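Here we start with a single chain on its own, the form predicted on its own, put down as C-alpha cells.
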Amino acid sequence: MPYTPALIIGAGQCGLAMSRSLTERRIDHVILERGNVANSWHTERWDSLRLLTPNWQTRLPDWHYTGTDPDGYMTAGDVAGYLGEYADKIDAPIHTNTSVRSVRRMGGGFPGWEVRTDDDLWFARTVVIATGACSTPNIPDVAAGLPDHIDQLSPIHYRNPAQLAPGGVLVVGASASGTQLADELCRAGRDVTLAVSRHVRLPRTYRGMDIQWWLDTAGILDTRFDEVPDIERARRAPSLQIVGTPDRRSVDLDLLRRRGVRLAGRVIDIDGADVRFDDLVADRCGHADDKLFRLLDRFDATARERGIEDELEPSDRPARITVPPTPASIDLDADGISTVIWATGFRPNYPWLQERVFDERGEIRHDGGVVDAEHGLYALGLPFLRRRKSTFIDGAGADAADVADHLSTHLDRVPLVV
C-alpha cells in the first residue's frame, strides 16, 4: 500500500494550488486526477463559454496571466492550458485518469485514510477533497415529469445551439449560466422562453471599470467566512448574472426580454407538456435592483475614499428592470418548445466518501475547509469557503494556504504509526 502525508483529490486551480503550498511547507503529497489536468475545462463547458473574471485577475500562488490582454477573458480552452502550464511550473505529482472509488478512515485505531482508486489502494495522513462545487447539476424533481420527446440536459452538458433539436427553448434559471445561455440561443434565432429565479444582477463594467475591479477593490471579494454573520446563506447566494465576452457587454433580463426572450417565473410544477410558474418574477428583479444600487454606492463611496473619482468614467447606472407580464404556465408542445436547459445549479455529490460528514442538504459539513479536524479531512473550491471568492481561480490560493497550514498543524501533532 503506497504512503503519502496528504492526498489531494482532483488536479483544478485548487488542487493545483494546495500542491503549491504543500511543497511550499516540505509536506510530500500526491494528486489524483480522474481525467488529465483541468479536467472539467476540456469536457464539461460549452463552446462559448469564457471566465467571468478577467485575465488580470487570474491569479494562482507564484503564477499570473503575462498575455498581452489583461482586461480580457479566458476561453475553456485557454484556461485548461493555462492550469495546465501551471501544473508543469510546479512539477506537481498528478496521477492522471485516475479516479477514486472510496475515501475511508483507517481502522483499528491508525490516524490516516484508506483511498481506493482503480488500481492501487493508498494510505494518506490526510485528504484534501478539491473535486470543486460544480461536479453535478442540480436538477430539480419535477424535471422527472417532462414527456420523453422534450430534450433535456444542463449546461455541463450543452456545447452549442446547433446541438439542440429544431425548435424553442425553455432556460430554467437566471444566474451567469441560464443567461448566457438564452442570449446565445436568442442570438441563434431561437425562440426563448427563460424561467427567472432569485439572482443577483450586475453590470461587466461600471464607470469604465469591470465589475470584479469594483469588487476587489472594495474588498468585498476578501470577505471572510467568520466576518459575515449567516455563512450558511451566503453560500447558497447565487452566481453573479454576468458574461465574459470580448466587447465587455453586459446581459441582463433588460436586455434579453428587449432581444425577444420570453420572461417566466420559477417552474413550480410540471405536468406532462404543461409547465406552470410562480409569479414573482417583478419582485425578484426588485430585489436584485436594490442590492445592485446599494453595491454601486459602495463602489462610489470607495472612490471617493481612495481619491480616484477623476480617474473614472462619470456613474452610468443601469436602470431598473421592467417586467411584463409573465405567464402562469405554458403548453411547451403548443409554444413549440422542444428543449429544456436546467441552469439551476449544481450540487454535491461524492459518492466515494464514505464518512458521515455531509448535512441534510448532501453538502459536506466544514469550518472553513476543515471538514474532520481530527482526522485530517478537508475541502477547497467550495462557495465562500474562507472567502468570497473562494470559487475563483484567484480565491484558491489563499484558501489552500490556509488549509495548509492547519493540515501541517495537524500532521505534527498526530504522530505515525504503522
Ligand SMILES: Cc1cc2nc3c(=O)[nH]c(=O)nc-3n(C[C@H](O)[C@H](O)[C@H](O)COP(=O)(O)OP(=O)(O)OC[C@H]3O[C@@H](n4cnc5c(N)ncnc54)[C@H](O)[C@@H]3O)c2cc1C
Given for the second form:
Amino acid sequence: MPYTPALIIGAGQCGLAMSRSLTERRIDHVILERGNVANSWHTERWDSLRLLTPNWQTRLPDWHYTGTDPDGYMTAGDVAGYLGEYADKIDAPIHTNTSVRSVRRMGGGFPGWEVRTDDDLWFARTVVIATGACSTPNIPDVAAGLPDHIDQLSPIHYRNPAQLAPGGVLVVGASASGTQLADELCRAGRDVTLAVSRHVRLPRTYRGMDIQWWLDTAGILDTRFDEVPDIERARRAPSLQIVGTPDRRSVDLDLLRRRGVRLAGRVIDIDGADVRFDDLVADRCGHADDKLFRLLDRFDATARERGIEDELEPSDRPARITVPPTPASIDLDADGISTVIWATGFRPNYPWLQERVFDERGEIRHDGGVVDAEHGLYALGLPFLRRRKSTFIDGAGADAADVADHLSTHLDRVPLVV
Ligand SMILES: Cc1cc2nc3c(=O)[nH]c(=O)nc-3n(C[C@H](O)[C@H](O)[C@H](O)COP(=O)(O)OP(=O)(O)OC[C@H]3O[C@@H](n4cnc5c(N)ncnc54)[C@H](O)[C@@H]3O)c2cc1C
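For comparison with the form predicted on its own, provide the form predicted together with the ligand.
In what comes next, the whole complex appears, and the chain from above leads the way.
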C-alpha cells in the first residue's frame, strides 16, 4: 500500500496551489487527477468561454500573468495552458488519469485514510479534496417534465450555437453562464427566452476600470468567511452577471432585452411543452439594481479614500432596468423552442467519499475548509470557503496556505502509528 502524509484529489488551480503550499512546508504529498492537469478547463467549458476575471487577476502562489494583455481575458484553452505551465514550474507530484474511487477512514484506530483508485490503495495521513465546486450541473426536478422532443442540456455540455437543433432556445438562469449563453445565442441569430431568478447585476467596467479591479481594490473579494453575518447565505450567492470579451462589453438583462432576448420569470412548473414562470422579474431586477448602486457608492467612497478620484473617469452608472410584462407561461412547441439550457448553477459531487460529512442538502460540512479536524480531512475551492474569492483562481493561493497550516499542525500533533 503506497503511503503519503498528504493526498490531494484533483489537479485544478486549488490542487496545484495546495501542492505549492505543502512543498513550501516540506510536506511530502501526491496529487491524484482523473484526467490531465486542468481537466475541467479542457473538457467542461464551451468553445467561446473566456474568464470573467482579467489576466492580471489570474494569480497563483509564485505565478502570475506575464503576457502583453494584462486587462484581457483568457480563453479556457489559455487557462489550461497556464495551469499546465504552473504544474511544471512547481514540480507538482501528479498522477494523471488516476480516478479516486473511494475515500474512507483507516480501520483499527490507525490515524489516516484509505484512498482507493482503479490500480492502487493509498494510505494517506491527510486528504485534501480539490475536485471543484462545479463538477455537476444543478438541474431542478421540474426538468424531468419536459417532453423527449425538446433537447435539454447544461453549460457543461454546451459547446456552441451550431451544436443545437434549429429553433429557439430557452435559457434558464441569468447569472454568469446563463447571460453569457443568451448573449452568444442571440448574436448567432437564435430567438432566445431567458428565465430570470435571483441574480447579481454588474457592469463590465465602471469609471474606466474593470469591475474586478473595483472588487479587488475595495477589498470585497478578500472578505473572510468568519467576517460575514450569514455565511450560509453568502455561500449560496449567485455568480456575477459579467462576461470577459475583447470589447469589454456588459451582458446585463437590460442590454440583452434591447438586443431582442425575451425575459421571463423563474421556471416554476413544466407540463409537457408548457412551461410556467413566476411574475417576479421586475422585483428581482429592482433588488439587483439596489444592490448594484450600493456597491457603486462603495466604489466611489474607495476612490475618495485612496485619493485616486482624479485618475478615474466620471461616474457612468447604468440606468435602472425597465422590465416589460413577462409571460406567465410559454408553449415551447407553439413558440418554436427546440432546446432548453439549464444554466441553473453547479454543485460538487462526491460519490466516492464514504464518510458522514454531509449536511441535509448533501453539501460537505466544513469550517473554512476543515472537514474533519480530528482525522485530517480538508476541502478547497468551495464557494466562500475562507474568502469571497475562494472559487476564483485568485482565491486558491490564500485558502491553500491557510489549510496547509492546519494540515501541517495536524501532522505534528497526530503521531504516525504503522
Ligand atoms: C463556466 C465557468 C466559468 C468560470 N469562470 C471563472 C473565471 O472567469 N475566473 C475564475 O477565477 N474562476 C472561474 N470559474 C470558477 C473556477 O475558477 C473554476 O470552476 C475552477 O475550475 C475551479 O478550480 P478547482 O481547482 O477548484 O476545481 P477544478 O478546476 O474543477 O479541478 C478539479 C479537478 O479534480 C478532478 N477530479 C474530480 N473528481 C476526481 C476524482 N474522483 N479523482 C481524481 N480527480 C478528480 C477533475 O478532473 C479536475 O481536474 C469558472 C467556473 C465555471 C464553471
